[in-house]
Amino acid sequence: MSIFETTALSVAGIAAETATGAAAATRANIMEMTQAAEEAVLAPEDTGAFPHELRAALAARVARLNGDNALAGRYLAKAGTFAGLADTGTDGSAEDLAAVVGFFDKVAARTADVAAEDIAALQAAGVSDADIVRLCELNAFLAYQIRLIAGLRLMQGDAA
């Protein structure tokens, strides 16, 4: 796979034969690296509770929270039966998710207001120390991945 397939760089829109395309070329290991934890993330060998479809509607849904409707798309096409929980309207009771996806949102976009509170109720919902880890480990990757492509994007000029 060539850097300028990577999630980071084809999302941005960065061509190799650009300056930014040129810049990102120096930093390969970088780009090759984010990537190599974008799969961890998403697609472990040890899934916990938390298959690979719900994995990616997750960070769909962090991605529309954060107005990167790209980024989202992208996850989206892997969230299989899972992709109604990218709707940021839903709230994940349908799928008896609830606790999961108020805990997501809640990290995604109000960290600064997460307390041990909001742990102890996923424990109460029945989410296991791991997967509260899980959970986690993909937020803090996506909030690292969708600022590296609002930084991608503002290098080339375009809006972030």
Contents of the next structure:
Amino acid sequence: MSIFETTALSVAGIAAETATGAAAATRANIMEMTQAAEEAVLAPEDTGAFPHELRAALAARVARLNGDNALAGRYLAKAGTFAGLADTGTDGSAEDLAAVVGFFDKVAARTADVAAEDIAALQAAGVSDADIVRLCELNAFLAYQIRLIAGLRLMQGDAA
Amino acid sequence: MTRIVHKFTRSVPDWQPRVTPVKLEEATPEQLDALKVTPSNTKVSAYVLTLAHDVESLKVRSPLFNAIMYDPGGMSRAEREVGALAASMVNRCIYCAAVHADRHAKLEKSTEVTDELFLNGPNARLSPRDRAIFDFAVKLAKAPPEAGAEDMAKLREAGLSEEEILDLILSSALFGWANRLMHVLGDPVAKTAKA
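With the form predicted on its own already on screen, would you show the form predicted together with its partner chain?
Whole complex next, starting from this chain.
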């Protein structure tokens, strides 16, 4: 895969022969590792409690919360039966995932406000510690990818 | 009693997980490999043992983190630390902010910039270049990101090259990631005297 086919550079619309593309090429290793990190959180071998389609739906949801509909669309295409969760007007209760979705939204959009009680609430809802870490890794990676894409668009001169 | 640290500081606190970390003696071969545990290196932090619950992520995250913060070329290491610190201040990751303010001060051999930032926040008196870097990194770290064309123009006016701008985007964005692990999965606690 060329670095220009990675999610970040292709969603941001960066072409090789541009100034932004040339800068990205100097960090080709970082662009490749960013894509590997996406694979690790969106499509891990050990999914824990969160199958790939659910992960894709949550990714689409966070992209939408951050106003990135292009990235959301890419993840939504892989969300299968969980696609409804990408609608930020839903709260996950229809899928019996209200605790997970509420936590996910808060970590994504109100990070500073997250406190020990939020982790305790997930544990009380029966989410294992390993699954809490998996959720945070998925959410945290998306925070990075969304901001990398937003920054690349600004470099290229696209309206935010 | 543990004392949770609520204010920004350059004194790096301890980090206390809110979930139970992987126990080294129960770790799988894959976890041990990702943790780089060898008979001569058995010291692993509670943070890394916590992340070992998701070993596939841990394996790819560490080299990516190191490349963004330390690879040669592009933006100086100290300025990348400003990007990391800005995001950590937005997300109130006290631990991350302490580590990266301390690194900035050591790299610059001066506490002036980080003293200003912790004392005066957004109103800190900074050089025009640091001002442009800090403001861009803060706005990019918001949810949703608030950085715009004007902020990008200020980076270029301050003399940043395209490679430096990309490194700044990467360091601020990377701490959007790191903050959502450290600030969410644990508490910063005041160091206790070692027995």
